[in-house]
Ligand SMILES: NC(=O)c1ccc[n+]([C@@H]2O[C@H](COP(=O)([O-])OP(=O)(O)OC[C@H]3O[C@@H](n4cnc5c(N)ncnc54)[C@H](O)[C@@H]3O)[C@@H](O)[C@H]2O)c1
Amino acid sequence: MERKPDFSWQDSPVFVGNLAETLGPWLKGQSYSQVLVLTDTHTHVHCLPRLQNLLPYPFHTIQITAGEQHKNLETCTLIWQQMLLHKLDRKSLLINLGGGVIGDMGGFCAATWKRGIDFIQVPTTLLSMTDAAIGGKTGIDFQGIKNTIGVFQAPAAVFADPAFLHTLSDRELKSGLAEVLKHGFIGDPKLLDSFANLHPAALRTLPWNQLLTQSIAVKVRVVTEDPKEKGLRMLLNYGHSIGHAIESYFLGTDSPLTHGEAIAIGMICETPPPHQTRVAQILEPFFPKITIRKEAMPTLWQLMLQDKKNSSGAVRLAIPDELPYTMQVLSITEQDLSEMLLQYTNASY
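Form predicted together with the named molecule: structure of the chain on its own:
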């Protein structure tokens, strides 16, 4: 029997739990002409075995090379070529089995194939389970600029199964953790309780089914109230204004940071007192301070000026105010940025 979804967003059900109890029964209730599964190098090996026995339809797979550098038009061409080869008609289903890269790019390829076929998200990283798979944003990078081309399109369903986390590296797990904690800060202080005073080595022992449900609840609520990013959805960018600048800066060095590592620093730096101490207390055990050299400051400021939320030379930060679900927008100068970074990094001056 088909299980009741944990959430529903724009008519698309979101299930948390064992795929055998969620995806299997859901698929039996559908009538697709064909199923195509999109994987990357890693999810093909680690995740496809869990999925394939549940597919009641004959299916083909498309495997692409793992990595953000492949979230581009060239890879879309490969995917569309396979869709053509397998004669995918408008009643077909694409299953995106992977992290945010697979979900974003597969979603985009499906949304544009024959003016749109159904796709489902089966996220396999913590980041994609809690964040990327929810909210209907699909897209690819273009000429090196992230998420430049894409469409809003809700998936037919989302299936988050924490069992996939077992094969994820510690570093990728922590990258997603930053978004889970972000959801705690912006919408559900209770979610943070499980992480306060937790030794990072104990992360894998947490009840992820329940934590995912709590974290997804925050994202679903925000995107439901603000589907097209007019206001409240800006809260999801908490930590990302400074974080994205730090992420881009370190991408050009020989010690790049993960997205989560960068936005964790971003959240700490963006938060004004009196909340800052608490935010740092929770994040620092998982995300130790990084070193930023004074010479990096002008580059970081230039990177921040590119942020979409800015207006006329000032950088605007959306940060949680009185928790939960309220925000304030701060305008900051280059000098403010230096001071914010100085406080919570090993900035060398």
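The shown structure was predicted, so the numbers you read here are calculated from the model rather than taken from an experiment. Heads up, when I say rigid core I mean the largest set of C-alphas that superpose within 1.5 Å between the two forms. Positions refer to the first chain, counted from 1. First, how it differs from the form predicted on its own.
- After superposing the rigid core, the Cα of S331 is displaced by 2 Å or more between these two forms.
- For W26, a C-alpha deviation below 2 angstroms is recorded between these two forms after rigid-core alignment.
- Core-superposed comparison between these two forms: CA of Q52 displaced by less than 2 Å.
For the form predicted on its own instead of the form predicted together with the named molecule, what are the coordinates?
One chain, no partners, no other molecules: that is all that follows.
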């Protein structure tokens, strides 16, 4: 018997829990001509075995190299070539088994194949479970700028199974935590209570079914109200304007940051001074401070000029107001950015 979804938006059911109780029954209720599973070098080994016995259809797999640096047109071409090789028609299904890179890129490839085939998201990281898999954003990076090419396309369904969190390194688990805490800051202050005074080593002991449900509820509420990012959905980018620039900058160095590490810095920098100390005190036990050198500022500014929230050449930040689900949008200059980053580097919270 198919279990009722925990959430639904734009006719996309979102399930939280054991895949055997969610994905398996859901698939049995569908009728697809073919199934293709997209994995990367990590999820093919660690996550595919949990999925494959639940598929009621014969299936093929596509395996790509893991990593944000491969989220580009070249990898899309490889995926489309495999779709062509397996003769995927418009009644086929693509299952994206992986983190944000797999979900974003697989969704984009599915949405553009024969003008769109169904895809489902089976996120395997905390980051993708709580954020990337929800909301219908698909896309790839282009010439070093994150998520520049893409489309809005809702998946046929989303299945978030906390069991996959056991496959993550401590660093990757903490990376996803940045998005969970972001949802606490913008929409559910009670969500933050679970992480107050928590030692980072205790993250794996938390009730993730419950916490995922709380976090996803924030994302679903926002994207339901504003599916195409015309207003409130900009709030989901809290920390991401500066964070994406930092992530892109460090991606080209010998010490790349995870998405969550960069977004944590972004949230601290983008928060106005009256609330900055509180935000930093919540984040810094999980995301130790890094040094951002002055010579990086011009490059970071050029990266921020490409941010999708910009309007008429103005670099804009969306930050939460006093109450949940409200925001203010600020325009900043290159000098403002330098001062924010220097404040972050030099502050003692």
